[in-house]
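Given as structure tokens, the chain that follows is alone and in the form predicted on its own.
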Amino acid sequence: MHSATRVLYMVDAPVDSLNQERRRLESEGRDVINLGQAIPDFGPPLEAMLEFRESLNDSALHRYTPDPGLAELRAVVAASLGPKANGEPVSADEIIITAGANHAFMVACAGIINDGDAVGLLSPYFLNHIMTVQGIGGRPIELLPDESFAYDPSAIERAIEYYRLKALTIVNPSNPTGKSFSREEVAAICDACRKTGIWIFSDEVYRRFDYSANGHTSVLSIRGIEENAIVIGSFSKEFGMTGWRVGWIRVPRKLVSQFLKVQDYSMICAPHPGQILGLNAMRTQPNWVASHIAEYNSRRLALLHFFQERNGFQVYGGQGAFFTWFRPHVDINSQTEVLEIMKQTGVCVMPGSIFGKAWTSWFRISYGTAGIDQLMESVRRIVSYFENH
């Protein structure tokens, strides 16, 4: 007896397996600094939590919500997206509340992708995206940037036509690199999708974590793309709610009824308690990240400065999310190396190999959970590890 073929050949869940090894070391008394999984070190706003306590007395909290989610929550999410490029506001009818951003991406793929359809992933891609495309029966196509991590719109357009892509996936800001796409870059990528008539899946989970001068650019702000655009977001990072599993997806109206079929068979609805807490957070502190962004930016700059001062490393200076993307100037297998790094230094980082075939020697640091002192101690240990090997 075997599992389904597409699951059998799907990549493993690397974050979970690495966390298992981390927990094993901790059970032996080791103190491991976790710079691996993408988790912020703040929780939901206190006001939102206090309001949530009051809702515990409401018996409705323990029941299903409508499939697309609470109407009030859909409305505040829609309002947070601002007007589309055509001047129309995003409607609550275009929003479906999901069980996190991963579930939102699964709903999008299941609603759009047929068996064998090709889906372009701007590489390095978010690892769960390739797992979902494989799991849904699609063909992931890795599209590489140039040495400065810029994507050539002409090359994207050629890839769309050559591979007959059904959709293109962009993560902005990027997980794992922290790249914040400029408005010009987003517009050029959207234009390639619009001209070729394909869908664009835009993962904007880290939209509030953008340190660039002009801030985050949503695909919805690009004229002519709104009917091709499926936008994904989450409460997990914006409000420190990773365990509550609540996200959202913006869908063109013509697809909503079809996507709700996927929502119903996969989840029925997002967890009711998580929706209530998310609604409270959006109402009381809609830009909760703003109170943390200066601290996160200081961590980002400290890491970039640290690596830029060392000749033996290449670092990408991303301006978004909470990741630093780096590599030593040697060809190594980061998949196995992270285990040795964790064993010998007590620091957990993510291997670049899980974000695309071209990134075997790269590593991702998540600075979401470590204060500046702990963070700098961690990278000193990592640099010492490579210098001694």
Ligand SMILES: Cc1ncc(COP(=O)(O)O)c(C=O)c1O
Second form
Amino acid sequence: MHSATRVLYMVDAPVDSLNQERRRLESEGRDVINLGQAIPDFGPPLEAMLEFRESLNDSALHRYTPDPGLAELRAVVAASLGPKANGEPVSADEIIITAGANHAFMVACAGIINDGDAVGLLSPYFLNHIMTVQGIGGRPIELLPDESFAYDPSAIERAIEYYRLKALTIVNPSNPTGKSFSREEVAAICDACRKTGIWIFSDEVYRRFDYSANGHTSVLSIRGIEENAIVIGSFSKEFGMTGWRVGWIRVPRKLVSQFLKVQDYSMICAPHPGQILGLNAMRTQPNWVASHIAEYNSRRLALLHFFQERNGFQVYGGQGAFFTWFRPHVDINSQTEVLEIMKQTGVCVMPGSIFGKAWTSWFRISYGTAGIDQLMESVRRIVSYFENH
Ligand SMILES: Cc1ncc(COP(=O)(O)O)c(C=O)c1O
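Moving from the form predicted on its own, what structure would you give for the form predicted in complex with the named molecule?
First the chain shown before, then all remaining chains and molecules of the complex.
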């Protein structure tokens, strides 16, 4: 008896495997600094939690919501997206509340991708995206950037035609590099999708974590793409509520009823308590990240500066999310190395290899959960690990 081949050939849930090893070391009394998983160190706004406490008395809290989610929550999410490029507001009818952004991506893939359809992933990609494409029977195609992590729009267009892509996935700002795509880059990628008539899946879960001068560009603000655009977001990072499992998907109206079939068979609805807390958070502190962004930017700059000052390392200075993407100039397999790094230095980081075949010598630091002092201590230990390699 075997599991399905699709699952058998997937990588083991990589973050969870690393976390297990971290917990094992911690159970032996080791103190491990966790720069692995992408979680912020702040929780939801206090007012939102206090309001949530009140709703515990409401028996409806323990029941399903409508499949697409609470009407009020759909409306505030729609409003948070601002007007589309054609000037029309995003309507609440275009929003489905999901059990997190991973579930949203699964709904998008199950709703659009047929067996064997090719789905382009800008590489390095978010590891759960490739797993989802594989899991629903699609064919992931990795599209590589140049040395400066820019994607050539004409190469994207050629790949769309050569591989007959059904959809292209972009994560902006990017996990794992932290790249914040400029308006011109987003427009060029959208243009390639529009010209070739394919879908664009835009994961914008880090939209509020953007340190660039011009801020985040959503694909929805690009003229002519709204009918091809599936936009994904989440409460996990914006409101520090990864455990509550609430996200959302913006879908062109013509697709909503089809996507709701997937929603119904997979989750019925997103968790009701999470939707209530998310609604309270959006109402009381719609841009909760703003009160943390200066601190996050200082962490980003300190890490960038640290690696730029060292010989023997390449670092990518992305302007979004909360990741530092670096590699030592030694021939290395990051997949196995992260375990050794954790054992010897007591610092947990993510191996680049899980974000695409081309990235075996790279590593991702998440600076979401550690202050500057702890980050500096961690990278000093990592550098001395490689210097003694
Ligand atoms: C790019 C990206 N998309 C989706 C997710 C999953 O988010 P959620 O907790 O909303 O499922 C993550 C989490 O790390 C992520 O980095």
